[in-house]
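Taking the form predicted on its own, here's one chain by itself in structure tokens.
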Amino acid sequence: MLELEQALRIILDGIQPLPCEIISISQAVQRILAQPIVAPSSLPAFDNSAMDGFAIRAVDSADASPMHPVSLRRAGLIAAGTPSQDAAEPQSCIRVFTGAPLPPGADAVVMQEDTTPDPQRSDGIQIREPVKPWENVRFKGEDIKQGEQVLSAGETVTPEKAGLLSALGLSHVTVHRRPIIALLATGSELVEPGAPLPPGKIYESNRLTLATLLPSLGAVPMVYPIIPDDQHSTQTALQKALSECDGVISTGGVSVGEKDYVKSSFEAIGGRLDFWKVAIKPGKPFVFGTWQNKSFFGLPGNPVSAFVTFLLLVRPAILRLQAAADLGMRSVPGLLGEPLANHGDRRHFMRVRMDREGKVTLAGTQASHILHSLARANGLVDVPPQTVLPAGSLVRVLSWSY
């Protein structure tokens, strides 16, 4: 039985990233960059006004005050998106709007709120507050300079990053292809949701759960029909899924029962089993193997076990297929509101709920078939064997997000 870190190392060492493709920025969110992004231009691309107001030479406002305003001649107007055709000369100002290019000669912008029309002259503006040189000015390249690397290969494109790329004028990026992942469920007791439920049967839920997790990792789920408990059906389904997809996840049929056909069926079609059993709870009967350089993950059938082993062992593999730089789950600190006790001989990844203040409590009963506690949970806490973590302990909560 392997430790979690050993099992994960075996999985990741055998995975090669998928080929690259070029896609539009509008399609790039949740995709992983295959190449670094270098700014093709500066951001901003020119010195511009940060306010609606008047561009001036700062020295001309030095003596301004509410009681003794300084009067300047209004010499022009520059709107956003309009090239500067006027220059700021001594004792003059130019009307500018937010984002407008800073005119030559100007080194500051007076906010509109700090000015009033000059009652003595139709083209005059009174300034009631002095400004410092370069006040209310956005400098060329202040945000990003041309040629600067702004994103690294292996980063996931978020909505914020997509906006940055668009602001730099980029319309396409190079990413790794999205992996197509087959989802199989084995068990003659399983029934499709929505169908009548005969006595002794249960509704299948693992495929739907995993299918909702995969897109958040950049993968495309391919859901296959339920497989009955027999050797031929299991072999046929595995062969078809492996030939059509980049990887396969199955749930159920990986333990030691007489009706557990997954391991033998995988080997019968030429698959190589790399390991079986991981020293974690829930999720001990976890199978990993390879078939023609494709990964096969045999998850336990219990819904909680399937969910936890997916997060700990399959999720990093899905990200590695896309050459992601960060394979780990988000880990946040929390304070235990009650004790967490593990009296067993395996690490127990307990389902917990963390509130907005960081207080961590059990999400409910920790048995691997209890779906209610999984539905209430928003994180896992890794509790070592033979350990009691007392209330008030600082813990790290592994958090998933969709």
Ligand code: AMP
Contents of the next structure:
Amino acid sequence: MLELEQALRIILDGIQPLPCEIISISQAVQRILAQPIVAPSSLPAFDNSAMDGFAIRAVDSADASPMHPVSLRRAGLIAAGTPSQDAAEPQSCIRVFTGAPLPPGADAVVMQEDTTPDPQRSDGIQIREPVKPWENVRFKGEDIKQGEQVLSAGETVTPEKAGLLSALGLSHVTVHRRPIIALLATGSELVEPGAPLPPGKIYESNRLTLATLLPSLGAVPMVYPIIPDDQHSTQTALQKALSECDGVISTGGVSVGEKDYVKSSFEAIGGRLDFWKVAIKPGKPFVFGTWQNKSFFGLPGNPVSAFVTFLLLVRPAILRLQAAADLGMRSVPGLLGEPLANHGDRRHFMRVRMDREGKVTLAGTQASHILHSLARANGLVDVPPQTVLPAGSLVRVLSWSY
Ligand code: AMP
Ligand code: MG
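Structure of the form predicted together with this ligand (previous: the form predicted on its own):
So here's everything in the complex, that chain up top.
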């Protein structure tokens, strides 16, 4: 039986990122950059005003005081989006709005709120306090300089990063193609939700959980029909899914029962079984194999085992197919509000709920068929074998949030 890290190493070592494609930035959120992004221009692209106000030469305001306001002549106006026509001459000012280019000659902007119309002349404004040089001026390149690397290959595009790329005038980025991932569920007891439930049958739930998780990792789920427990159906379904998709995830049929046909079927269609069984709870019977350079993940059928093994062993692989730099889950420190006990001989990834203050409690009963505790949980704590972590312990929570 492999340790989790050994299993993950074998999985990741066999994965080559998918080919690249160029996509619109509007489609790029959740996707992973295949190339670094170098700024084609500076941000801001020119010196401009940070305020609605008046562009002046700071030296002209040096003698201003409430008792002796300085009067400057309004010599022009620049709105945002127009180049500056007028230069700031001594003893004059140019009306500017936020984002308007700083006119030549000006080295500061006095806020509109700090000025009053000059009662002595209709084209004058008064300033009551000196303005420092470069006050309220946003400099060319102070955010990003032309030629600077702003994002790295392997970074995930977020809405904020998409905005940054747009601000730099970019419309497309190069990313690795989205992995198309087949989802198969094996089990003669399984029935599609919504259909009547004959005696002894249960509703299938793994494909839906995984199908809704995959897009958040940049992958496209392909959901296949339920597979009854027999060798022929399992072989046919695996062969079809492996030839149609970039990778295949199945659930169920990987234990030691006579009705567990996944491993034998995978080998019968020419698949190479790389390993079976990982020393974790839940999820021990996890199987991984390779078929014509495509990865096959055979997850245990219990919904909690399927979910946990997906997070620990499949999620990193999906990200690696897109050449992501960071394959790890978010790991957040928290304080145990109650003890976590693992009396077994495998690491137990316990379902926990962490509140906003970082207090961590069990999300409920931990058996791998218990769904309500998974639905309540927002993270997992890795509890070593034969270990009790007392209340008050600092733990790391592998967390997810939607
Ligand atoms: P297996 O790994 O096939 O031995 O299944 C273990 C347990 O999980 C059994 O109780 C199955 O009925 C259940 N199970 C297997 N696959 C699914 C599924 N797709 N949805 C819900 N329960 C399942
Ligand atoms: Mg089964």
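Positions refer to the first chain, counted from 1. For clarity, a rigid core is taken as the largest C-alpha set superposing within 1.5 Å between two forms. Please read all numbers here as calculations on a predicted model, not as lab measurements.
A.B. asks: If you line up the core, does residue 65 shift 2 angstroms or more at its C-alpha between these two forms?
C.D. replies: The answer is yes; the displacement is at least 2 Å.
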